[in-house]
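What follows is a single chain, given as structure tokens, in the form predicted alone.
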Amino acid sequence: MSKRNKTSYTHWSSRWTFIMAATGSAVGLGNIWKFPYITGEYGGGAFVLVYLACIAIVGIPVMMAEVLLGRTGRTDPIHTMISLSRQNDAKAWWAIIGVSGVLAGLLILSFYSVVAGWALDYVVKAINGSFSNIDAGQAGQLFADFLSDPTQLIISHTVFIILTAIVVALGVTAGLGTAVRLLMPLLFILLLILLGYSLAEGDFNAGLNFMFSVDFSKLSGEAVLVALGHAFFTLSLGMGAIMVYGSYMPENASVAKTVFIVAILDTVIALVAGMAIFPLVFANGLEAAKGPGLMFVTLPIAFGHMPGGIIFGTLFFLLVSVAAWSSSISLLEPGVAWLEKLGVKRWLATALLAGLGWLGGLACIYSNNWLDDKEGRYAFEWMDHIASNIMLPLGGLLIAIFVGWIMRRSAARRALSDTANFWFNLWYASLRVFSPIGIILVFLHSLDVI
């Protein structure tokens, strides 16, 4: 565990370790699974353009604020907010930012690990040749059969939770730091291999035209709000992960430059994932706007009919699993850091919270039998709705308000002392005005108010 002579906080070995960790937290199923299919649903290039604007206007300012809070507080999100509230003569209830983040991370882990378990299982299916010469009906039936087998779902979910817990239990340096230094380069390599395969075997021109040809006539108000929401959620904002990772950030690292690099890497990976997926979809005459089934139903058909499909199908679902793994460790870390601060051994804190996540995953798996409500919503949908549509937007909104309106401007300026006045003022204005407005619009849309 690295320590400075005059301080006692744990920190990453370098700025690039933080960049890899934060990028790993941001890059997950949202980039490789969700971004391609929502791009397909909302018209391609125009949606991508709006998404990039939302990253710049909402995502980067809030991410800078969350990293700033973490590095200033130098502890877990809950104790950080308690400490900073006192320092800024604010009410103690601002600690709700940290509490909400810890709870949201644990709630997301419960259903995230289930979906990540699907990807793990599909690695095995690809290796076994289950996709060979498969047609649309067979692909749909393969997925349906898998979802109806609780034993297999539990096994996949359990394996993924254990993999996540092992990394977190090993600690910041030996666990998180080592994991991201290995996982992120592996993710980049796998993605580039798949991009090359798509270039060779897919309809690459059709894929590029779909993603980058701008036609605003296809862009609806709903599409803009979806782009705004995804820009916010893909950077892992409001769940405490970026705050606790920021608390491990070296003192001499630039917050602004580091966050900018993370946002670029996260966005590039999402775009490259789309460029790797859509040419394969179009080359096989498949539907781009397939929704969530794009990854688990449509792509197996493509891999099943292409040269080297077994190899590249395996690599693709391995890529998805690695991305999910790098994100899941950030969901568990804020709560573990909090329990550590209370005196609980890291391995025990990890076991307790991972166990709760595992139990939440069981509720998701069995919810189609005994947890649905009158409207047909299951535990999976409820967890996703509460965490993604309520807790995360509120967490991000409160972070923006606290740093923009409650925290002393001089304190924020000191934390960003290496940032030029023009860029600091632009960031501060965005955080006080534009970011909150954007988050409120997403929040109201998620509640069907607009």
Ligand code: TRP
The other form holds:
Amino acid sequence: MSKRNKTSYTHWSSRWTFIMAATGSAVGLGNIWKFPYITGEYGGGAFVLVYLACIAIVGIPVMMAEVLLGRTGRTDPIHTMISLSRQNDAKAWWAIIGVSGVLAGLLILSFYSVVAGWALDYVVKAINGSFSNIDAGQAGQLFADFLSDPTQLIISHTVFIILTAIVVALGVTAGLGTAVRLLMPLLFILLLILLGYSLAEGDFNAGLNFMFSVDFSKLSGEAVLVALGHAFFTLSLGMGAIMVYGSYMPENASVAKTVFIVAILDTVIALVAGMAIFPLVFANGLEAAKGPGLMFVTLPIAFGHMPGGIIFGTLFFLLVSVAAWSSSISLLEPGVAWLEKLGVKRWLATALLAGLGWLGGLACIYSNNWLDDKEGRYAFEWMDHIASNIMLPLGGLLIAIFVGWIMRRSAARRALSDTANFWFNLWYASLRVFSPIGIILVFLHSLDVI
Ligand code: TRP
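Could the form predicted in complex with the named molecule be shown next, to go alongside the form predicted alone?
Starting with the chain above, the whole complex follows.
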């Protein structure tokens, strides 16, 4: 799919491959697993609204900035930031964006791979017919039993890390584009089938009401921070993943249009997943604030009762695993691209970083029983919290400041040359003012300062 051209960087074969790869990175467990469960924990409608505002005001402008940096620098995030700082007479410490990105990627990979392992295991459970005629209690028990078996968890986590490492070692541009182009639409169709089931059998009104009726009294400072963190997480922003993908983007593709398409696809998929899940939660008397197990408890009930449930269930968890797979490779790619640039062989760089992610996953698994414990935080929650709610927004803040204030305006204008003046100015204002202020306000609010 990719080829080396005269200017010596690898690039995607077309704009569509970039869109599909970026969508592959963006759409993953964040949409189908994490979005519904945090929406449940943080009270529904008001949280969803703040999340959508974060995507529009901060997410899309920062994503454009990140793609633009990558496409201008044409190398891994650390070296890109070093060379762009030099070109703009700034200090090389802006490379911190790349460095913290590599660390955040490893931190996220640690728990991401464990949860993706759950999905892999659920493929097997679906094939075995473990869901047939299951009720809410049994579905909860099935999940609890699974979590209390470290051997199972380690096996599926290990399989997932190996799958991720194989793709990264082969090079992200080879084959990935084709895979996501076929599988992403399939995942979407399956989600629509689930949505149809939810509409027919679930308590659809209660679900809609929960997700879309806004009651700001339910919104805590922490909820706002989580909404912002999730906007970054779900768009794969703030750690160089989108930057490194942008560095492979062809020159003639429009940054604004492609980013817009990716953000819309990502958001629609998250909302559809929520609308498929919550009606089942309410129809089965489950709790919306069930936490990380939400998807793994509700959806088996649906598959266990629908005609063809074994096939749909198997296919669904398989596609969730694939969506997680096309995301997790982008967690490793910035670090691997950086080591490769330093002269480390690609396979070795991959093995090294994937090994670290594997160890992080073991820490998650052994600090188990997080599911029932809302008071104490375990490794899983800490990793997610530090990476998603602190490192990613901070990375995004630095990216916005760099492109808005440090990089020459003419360089940014050139990179977005196909964008009309009005939109360019709006974007530029968001990067210079709205996004940074928004991120800072959310931080202050979550610290109870305002
Ligand atoms: N966006 C992915 C999801 O929603 C997860 C992910 C992939 C990610 N790469 C990332 C998150 C980089 C943050 C940064 O599942």
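Residue numbers count along the first chain shown, from 1. For clarity, a rigid core is taken as the largest C-alpha set superposing within 1.5 Å between two forms. Model, not experiment: these values are computed from the prediction.
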Q | Large Cα shift (2 Å or above) at Met249 between these two forms, core-fitted | A | no
